[in-house]
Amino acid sequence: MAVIALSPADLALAGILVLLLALLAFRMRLGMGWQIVIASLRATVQLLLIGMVLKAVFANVQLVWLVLIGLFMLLVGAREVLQRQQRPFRGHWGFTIGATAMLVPSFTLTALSLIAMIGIEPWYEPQYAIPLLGMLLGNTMSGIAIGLDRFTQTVWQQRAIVETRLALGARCGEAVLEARRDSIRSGLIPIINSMSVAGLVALPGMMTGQILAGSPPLEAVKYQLLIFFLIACSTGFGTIAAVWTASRRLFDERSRLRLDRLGSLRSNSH
């Protein structure tokens, strides 16, 4: 079955519905009216731009373009992780922890899946590589952002408990063990929830897109399962690495808690 093309009028109708939502938010004084409008405009511009970029990349398959696009996505994602922290690390650490924790699992699992599982030739075919990398980076970014924010906030609030444990002879990792575990669990909750209700409450985005594009339902299911498993691993490994690195960074070489390495509280954290 051929893909049914959407006209500008179709998208405009959907946009009018978003404007109605924004007007209702203004009317109810939710404080989110402009956020809805701006987010919609940003999504429109950003997706149109990436659509034009991908059209050019698909027509000129080269590894260097994939690497450049991947690095750009990584830098934007790492910045978003930093912006979501209520108490980010001072200096370059606030950016570096998120970037490194996203880079290793997302890029490694993307390459592994393209080479060993999907088996596309060449393995860096943009039609497969860019959407897959984007899904892994996006979900890993969310898990890391939630985990880091939860960890730094918890340690800050429980600093007296942590210092008491240190005074009683606990090691650094033992003093923040509970906070570390809770933070990692928080980062994994979104993907676990998504997998738990897949097919019962909602059809996942990639599966829905493939079905709308005419793919056989069972083939779409197999791809969606692959994506779920990769996202779970990337998010889990990334969140664990980020929280573990953050826990090490909060202590100096003499095992003293160094909350001065965290920035001041942000009241408008994203």
Contents of the next structure:
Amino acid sequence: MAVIALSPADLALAGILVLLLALLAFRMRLGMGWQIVIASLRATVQLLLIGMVLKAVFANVQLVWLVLIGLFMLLVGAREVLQRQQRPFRGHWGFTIGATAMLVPSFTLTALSLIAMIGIEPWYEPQYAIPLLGMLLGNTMSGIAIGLDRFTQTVWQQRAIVETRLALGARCGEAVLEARRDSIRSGLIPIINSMSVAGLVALPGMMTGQILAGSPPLEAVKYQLLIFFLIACSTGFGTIAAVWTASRRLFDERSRLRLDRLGSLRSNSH
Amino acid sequence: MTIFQLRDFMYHNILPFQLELAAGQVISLSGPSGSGKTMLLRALCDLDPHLGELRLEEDLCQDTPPHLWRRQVGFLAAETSWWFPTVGEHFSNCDLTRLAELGFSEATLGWDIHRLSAGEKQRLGLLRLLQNQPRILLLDEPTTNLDSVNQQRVEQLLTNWCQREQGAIIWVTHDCVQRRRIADVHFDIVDNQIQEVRL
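Having seen the form predicted on its own, the form predicted together with the partner chain:
Time for the whole complex; same chain goes first.
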């Protein structure tokens, strides 16, 4: 079974449907008609660009290209984490916490899976490395964004409680124990949910792609499982690291709550 | 015997000042709202930064781990916070005698925190603080929400505590009569200065 190539006309047909949706949105004054159009255009341009980049990279298998693309994805992801914070840390911290917590688990787990599990030669073969790294980074990013946002918001709202606990002799970790746990949990809920309903409600995206591309279903299932496990670990370790670092950063060396290290509230339009 | 000592103590916009508390001593502190009374108490328990020397018995504040400092220099905020569902979960070793002295019983420990009135929160907050066996108490208007009976109970309990434990108290209050009743030395914050006053 070979892949059936899509012609530009096929895509244009689907594009017209999106335009119809946008028209309906204008008529109903949903206030997102332009957003639908712009998002579709962005997706088209971004994906065409990355398609061309991937084509070039697949033709030149070199570690340096992979590293450059990985770093680019990381920087964009860390910026996105920052954008999703209602009360981000001031200074470089807002960016650094997200970037570090994404970098370490995503890159380590991608390398580990390429070397130890998939076992491809060379291990940085971009056809495997880039999609894997992309999936890990994307999911880890969401987990970290949710976890950090939830944590800083909770501590902000519970300032009186946190300071009362400090005044009663709690260490900073104890004073924000519940907030820390809840935030980590909320960062992990999406991946746990996807694993729980996988195959029952919808086929996971990557598996669908492999099946459409002609893989035997059981091979697709094995890859999907590998990806799920890697995503769960990467999101979990990343979110734990981010929330933990944030909880250290919210206190100074005398265990004083330092909400002044957070920026002011900004409306969250995402 | 001095147990709590402030030397060239500075915080926020208050000018440097000296203060010594002897074991068993209660001092009262007053001043217009916004003058920095609460901030002083927060600085003394190291929830806010300070300059100068702050010493409990032999120990300098900055040489003591912060959580241990705060257990010994106990701060009771004007509004107490509660985070577990019931009162009892906030206590690890509740002194039932003291509970009774403030008009509660063992059943109080099972109460839902949302049921508590402002006055009950204030009295229970004090008991929660005393569990840590502090050496110094920093009390921010601890009897504002209380009727006269309970006010008397709290004053009695604190006076006894101070004598028996040989601790010391800084008591923020606006009530002149109460100041005379509970404290022997009085301070006011006026124009960013802390000065001793005679009542």
